[in-house]
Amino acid sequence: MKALIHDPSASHGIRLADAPDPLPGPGQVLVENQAISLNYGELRNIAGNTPGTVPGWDSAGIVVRGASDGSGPPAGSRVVTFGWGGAWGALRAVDTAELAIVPDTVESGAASTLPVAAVTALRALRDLGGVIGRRILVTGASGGVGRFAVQLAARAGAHVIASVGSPERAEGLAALGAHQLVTGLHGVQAPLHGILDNVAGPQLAAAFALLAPGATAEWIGTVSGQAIPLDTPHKMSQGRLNAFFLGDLLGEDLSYLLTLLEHGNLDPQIAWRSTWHDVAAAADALFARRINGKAVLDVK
């Protein structure tokens, strides 16, 4: 088959090449991938990969062979799919638990946004409790992750409070449901009843120094590149600063999403979309912090 995969003299770590057909195991479904979305995470630590792997965590396709041992959707279904890796491929196997399967009205390139990004939102919200009501800050608020969480926050009553890292890149948050743009953390105040970062560093020691007793930082992501300088005590809330990791088992937490999707209640925010032989100037792009949403690749 066809796949993106890592060449570590190439272009961001990545080229189209040929590699080998996956073997779906007993529990698995062979799926041939219409798009895919791109993640910062998984471009930055391409390197990572072994040599001529195919890397790639999210994509959605087509089932072209149901699973042997029954589970999952039968062959012909239209599906979004998750996992750590494969994802990059015009083929790709994958578990029965972490895809669900996508509605007649939503097309495969909104539905392949939604595992890492959208996920990992509705799940870091999640871990605040409840939100209704509630003064909730979202950092890095232009990117994937921010986007979703915005609508997802919003959606569930919060006050949100959406930080970026210039004002042009606040495009569009209002309409998502932001309630207060800010850059940084400027004219943001105490008490915060929930952070949602994306950020890291110094800005989300200083975001937690606001938060209400009790409430809670889920540390989503490492844009800023910095660590979190939360050594002395005056920088310490009574809140709670939780490492947010994404697990595994998406399937049901997918299906909610597109739902979402079919009835015009998300927006998956696709901000550049071309095919996979562009994914070098999709990569540049994310780096270079131009993309205020997701980059789709059609698999063709």
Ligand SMILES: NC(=O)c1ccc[n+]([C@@H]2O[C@H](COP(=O)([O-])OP(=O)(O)OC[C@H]3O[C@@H](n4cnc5c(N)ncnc54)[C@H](OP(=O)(O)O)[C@@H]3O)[C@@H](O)[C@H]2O)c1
Contents of the next structure:
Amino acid sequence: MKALIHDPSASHGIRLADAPDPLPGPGQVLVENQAISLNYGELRNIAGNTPGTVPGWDSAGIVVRGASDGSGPPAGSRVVTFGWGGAWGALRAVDTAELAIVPDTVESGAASTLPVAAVTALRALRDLGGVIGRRILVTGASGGVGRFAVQLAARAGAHVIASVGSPERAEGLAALGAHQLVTGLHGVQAPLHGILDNVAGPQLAAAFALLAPGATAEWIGTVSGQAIPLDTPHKMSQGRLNAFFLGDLLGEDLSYLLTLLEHGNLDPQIAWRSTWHDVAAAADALFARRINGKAVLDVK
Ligand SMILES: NC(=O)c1ccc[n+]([C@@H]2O[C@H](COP(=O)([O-])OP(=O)(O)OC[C@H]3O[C@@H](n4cnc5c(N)ncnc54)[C@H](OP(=O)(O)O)[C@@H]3O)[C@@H](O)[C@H]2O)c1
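Return the structure block for the form predicted in complex with the ligand; the form predicted on its own was the one displayed.
Once more the chain from above appears, this time first in line as the rest of the complex follows.
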């Protein structure tokens, strides 16, 4: 099959090449991919893959062979899929617990944006507990996780404070439900009742100091590349810092998010789209902070 494989000598460590077809295990379906969405983490950590293997976490396509153990959807079903590798091939073997059937009115590119970014936003928001009427800060709000976090927190009844790196990166966030747009933490006041943080570094430490006693900061990502200096006086906020990890078994959450997409209650925020021949240009744009949401590659 054709696939984007890891090649340390290629631009961003990725090259379109021939690769062996995947062999599904008993609890896996074989999917012909139509679209993949890119994530900061898989691109940033591409060197962690063995050269020649097929990386990638998110894809959507059509089941071409059902699972031999009888689990999951039959051939012909359109699905969105997740796994810690193998998404960037024309074919993907995927666990039946890591997929969901895509409604007819949701196109595959939109569905492909959901696994890592939207399920992360959903699960991190859940970890905060009830947020109705609560002041929730979302940092890195302009990005993939951030734009889903803003929408889901607003939908859950929170007062959403969306933090971006520069004013132009806030474009569209008010329409997604953000009540306050800030650059960095400029103008953010205590108390915060929860934080969904994608940036880490000194900014997270400063935000942590604004937490109400007992409130939680979900440390999702470290796009700043900086450690979190959580020394006094930040510790004195009496908040809780949780190192978030997405985990697995995404199927049920994907089904829920697809329902939101289907009824127009969630927007995938596709800000960049082309075929998978243009993966290097997509990675350039992502690392240059030029993508206001998700980048999608059509598999063709
Ligand atoms: N723990 C987990 O299980 C988990 C799951 C999913 C994602 N993540 C992590 O969450 C983070 C966000 O992922 P994503 O897919 O949403 O990434 P993304 O789409 O690239 O968005 C990240 C946002 O962070 C900001 N940013 C980028 N570089 C920055 C820098 N050097 N300093 C400060 N801000 C910067 C950008 O916004 P501005 O330009 O507005 O600053 C950008 O919109 C990543 O670190 C990712 O690895 C973790």
